[in-house]
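One chain follows as structure tokens, the form predicted alone.
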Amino acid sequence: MQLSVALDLPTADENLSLATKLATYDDLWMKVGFRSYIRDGRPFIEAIKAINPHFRIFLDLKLYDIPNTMADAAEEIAAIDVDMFNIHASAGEIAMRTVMARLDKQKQRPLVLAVTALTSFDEEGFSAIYGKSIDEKAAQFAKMSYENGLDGVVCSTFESRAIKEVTSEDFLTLCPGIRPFGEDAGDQQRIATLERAKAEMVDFPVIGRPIYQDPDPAKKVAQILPLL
């Protein structure tokens, strides 16, 4: 497993301060989401890389639009030199193929993941929109993503193993909602410990609040890394 730290603090300065506290860890992924990227843009990503050029960037924008517009956006994201980004699986197969065809023309491309079911959903809320259970639809979305050339999916820990069973053990799963030592769930519905994430073959556990709300984030990361 490779740890992804969510930079979800209210300001760029706070997020960069967190990254600075973690600068001695070369193998971390830094997750940059909607709020940070809309507010702080490309200079924010460049500032993270300046803190430690070994940090890898996961740009968590969850693209969802018509296929050509998604491909245009994917091309621009690749030009920013991020290492991974995501789209919504429910954008469909044509969108997936269009995005990947555009990126595959490049000498080097970022990893592309598809969001299956947001971890804020419970079963009732999810089925009201998608008409199926989370497990059933997540597996269907994952298989579609795999067959159309994506590198993996964003899912909850509880779907990770089943997704690999219908795709491949090498098909990546990135899982938000990880509470390494049983911390409070916050706004997530389907959370898991690191122990459970490892058992479910998660590739990228995403951890935010348990790290950045800790008085000593570097110490918390030091406690987490041996468990991966």
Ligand code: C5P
The other form holds:
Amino acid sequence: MQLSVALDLPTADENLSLATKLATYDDLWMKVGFRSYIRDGRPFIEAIKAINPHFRIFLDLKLYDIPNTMADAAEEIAAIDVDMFNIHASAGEIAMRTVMARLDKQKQRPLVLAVTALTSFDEEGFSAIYGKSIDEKAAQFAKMSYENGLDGVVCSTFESRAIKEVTSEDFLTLCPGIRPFGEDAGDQQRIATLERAKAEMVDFPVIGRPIYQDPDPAKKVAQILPLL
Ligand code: C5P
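Could you drop in the structure for the form predicted in complex with this ligand? We only have the form predicted alone so far.
Now the full complex is given, and it begins with the chain already shown.
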């Protein structure tokens, strides 16, 4: 497993100070979301890489638009030294193929993941839009992403193994809602420990609050890394 740290603090300075505290760990992924990217943009990505050039960047922008517009955005993302980004699976197969075809023209391309089901949905709200249960649709979206050349999906830890069964062991799963040692759930509904994430073959556990709310984030990461 490879640890992805969610840089969800309110300001660029606080996020960069967190990244600086973790600068001795080469193998980390840094998850940059909407808020940071909209406010702090490309210079923020460059500032993270300046702290440790080995840090890899996961740009969590969940693209959803017409295929050509998504491919244009994917091309721009590839140009800014981002290592992984995501799109909504519900954008469809043509969008997936158009994005991957455009990226395949690059010498080096970022990994591309698809968001299956947003965890904020309950079953009723989800089926009102997608007409199926969350589990059923998540598996279908994962299969579709796999067949159209994506590298993996964002999903819950508890779906990770089933998704690999309908795709491939190498199809990546990135899972939020991890509480490494059973820490406070916060607003997460279903949380998993790192032990469980490992058992479910998760590739990228995403961890935010248990790291950045810890008085010593570097020590916390030092405790997490041997368990990956
Ligand atoms: O602080 P915590 O470890 O709960 O952070 C999890 C991160 O994963 C946050 O950045 C959150 O927005 C993100 N996320 C999530 N659930 C999803 C998708 C993303 O918690 N389904």
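Only the largest set of C-alpha atoms that superpose within 1.5 Å between the two forms is called the rigid core. Residue numbers count along the first chain shown, from 1. It should be emphasised that the depicted structure is a prediction, and the values quoted were computed from it without experimental measurement.
- Here residue 125 counts as shifted, since its C-alpha moves by at least 2 Å between the two forms after the core is aligned.
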